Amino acid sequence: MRYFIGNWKMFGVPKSISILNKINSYYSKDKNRNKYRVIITPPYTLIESYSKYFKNKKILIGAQNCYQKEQFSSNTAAVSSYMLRSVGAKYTLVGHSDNRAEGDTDAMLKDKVRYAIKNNLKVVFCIGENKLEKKNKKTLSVLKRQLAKVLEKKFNRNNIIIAYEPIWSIGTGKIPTAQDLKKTTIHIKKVLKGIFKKNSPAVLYGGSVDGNNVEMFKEIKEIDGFLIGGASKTSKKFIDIIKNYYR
C-alpha cells in the first residue's frame, strides 16, 4: 500500500473543500485506486466538517499535530488525540520539523505518539536532518536518534508510519539524490526493524515533492509514499503527483 498524504499547514477555510472534492473524484475513478491511500491533514478548524463530509468517500482526514496529554487538561488552546478522534480524525502527524522548531522535545513526542495510538489514531511520525547535519555527514545518526528516542517496541507498529523529511528540502525545491534517498530509506527501515523486532512500518518521503520529480522517487522501491506540503493545496498538483507516480 502506498500513501499520498497532503499536509495543508496553515491553509484552508470551509470552502477549500472543493480542492478535496476534485481529488476525491479523481481517486474514485482511478484504476490504480486500490494501490494507495489519500489522507489530508487540514488545520484543526476543518477536521470535523471535512471528516463528516468524507465519511463514506475515499479520502481520509487527519490532524497536523496533537497535544501530549491523554484526554482533557487545563492547557489553553491544546487539542488532544482523544478530541481529534472524537471529531473524526483518523491520522495525526507528530514531530513535524515546524513543531520541533517550536519546541517539541523527544519526551513530548513520545507522549504524543503514545496517546495518539491509545486513542486509535494512526501516527505519521516525521523525522529529518537539517542543512548543517547533512553537511557534516550526520544524516544517518540523526535519524537513528530521532527514531530511537521516541518509538518503543510496545507501540503498535501497525498504527505507525514514518515520514522522512529532510529539513533542508522542505519548501526549497532541493531534493536528495536518488542514491542518497535509497540509502537513507534502507537505513531508516533497518533502525525500525531493530526497534520493533519485526518488519518495518511504511516509510514515506516528504520535501519539495511535485508532479515532475515524483518519477524519480518511483524508482526507489523502498519508499512507501509521500508527505506532500505545498503541492497538496491545489487539486491539480496533487493529482499530477499520483498520476505521474503510476504512469
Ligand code: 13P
Second form
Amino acid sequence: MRYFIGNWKMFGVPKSISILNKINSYYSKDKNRNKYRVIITPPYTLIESYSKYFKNKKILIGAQNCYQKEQFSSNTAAVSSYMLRSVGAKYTLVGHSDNRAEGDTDAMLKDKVRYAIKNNLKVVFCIGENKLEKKNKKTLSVLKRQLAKVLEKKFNRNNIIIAYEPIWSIGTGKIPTAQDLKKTTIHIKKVLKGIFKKNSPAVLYGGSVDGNNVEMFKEIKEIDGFLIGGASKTSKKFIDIIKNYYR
Ligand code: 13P
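To complete the pair, please output the form predicted in complex with 1,3-dihydroxyacetonephosphate (13P); the form predicted on its own was given just before.
Entire complex below, previous chain first.
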C-alpha cells in the first residue's frame, strides 16, 4: 500500500472542501486506486465537517498534531487524540519539524504517539535532519536517535507510519539525491525493524514533492508514499503527483 498524505498546515476554510472534492473524484475513478490511500490533514477547525462529508468516500481525514495528554485536561487551546477521534479523524501527524521547532520534545512526542494509538488514530511520525546535521554527515545518527527516543516495541506498529522529512527540504524546492534518499530510507527501515523486531512500518518521504520530481522518487521502491505540503493545496498539483507516480 502506498500513501499520499496532504498536510495543509495553516491553510483552509470550509469552502476549501472543493479542493478535496476534485481529488476525491479523481481517486474514485483511478484504475490504480486500490494501490494507494489519500489522507488529508486540514487544520483542527475543519476536521469535523470534512470527516462527516468524506465519511463514505475514499479520502481519509487526519489531524496535524495532538496534545500529549489522554482525554481532557486544563491546557488552554490543547486538543487530544480522544477529541480528534470523536470528530472523525483517522490519522494524526506527530513530530512535524514545525512543532519540534516550537518546543515538542521526545518525551512529549512519545506521549502523543502512545495516546494517539490508544485512541485508535494511526500515527504519521515525522523525523528529519536539519541543514547543519546534513552538512556534518549526521543524518543517519540523527534519524536513528529520533526514532529510538520515541518509538517502543510495545506500540502497535500497524498503527504507525514514518515520514522522513529533511528540514532543509521542506518548502525550499531542494530534494535529496536519489542515492542519498535510498540509503537513508533503507537505514530508517533497518532501525525500525530493530525497534519492533518485525517488518518495518511504511516509510514516506516529505519535502518539496511535486508532479515533476515524483518521477525520480518512484524509482526508489523502498519509499512507501509521500507527505505533501505546498502541492496539496491545489487539486491539480496533488493529482499530478499521483498521476505521474503511476505513469
Ligand atoms: P512541502 O511539500 O511544502 O515542502 O512541505 C512538506 C511538509 O512539511 C509536509 O509535512
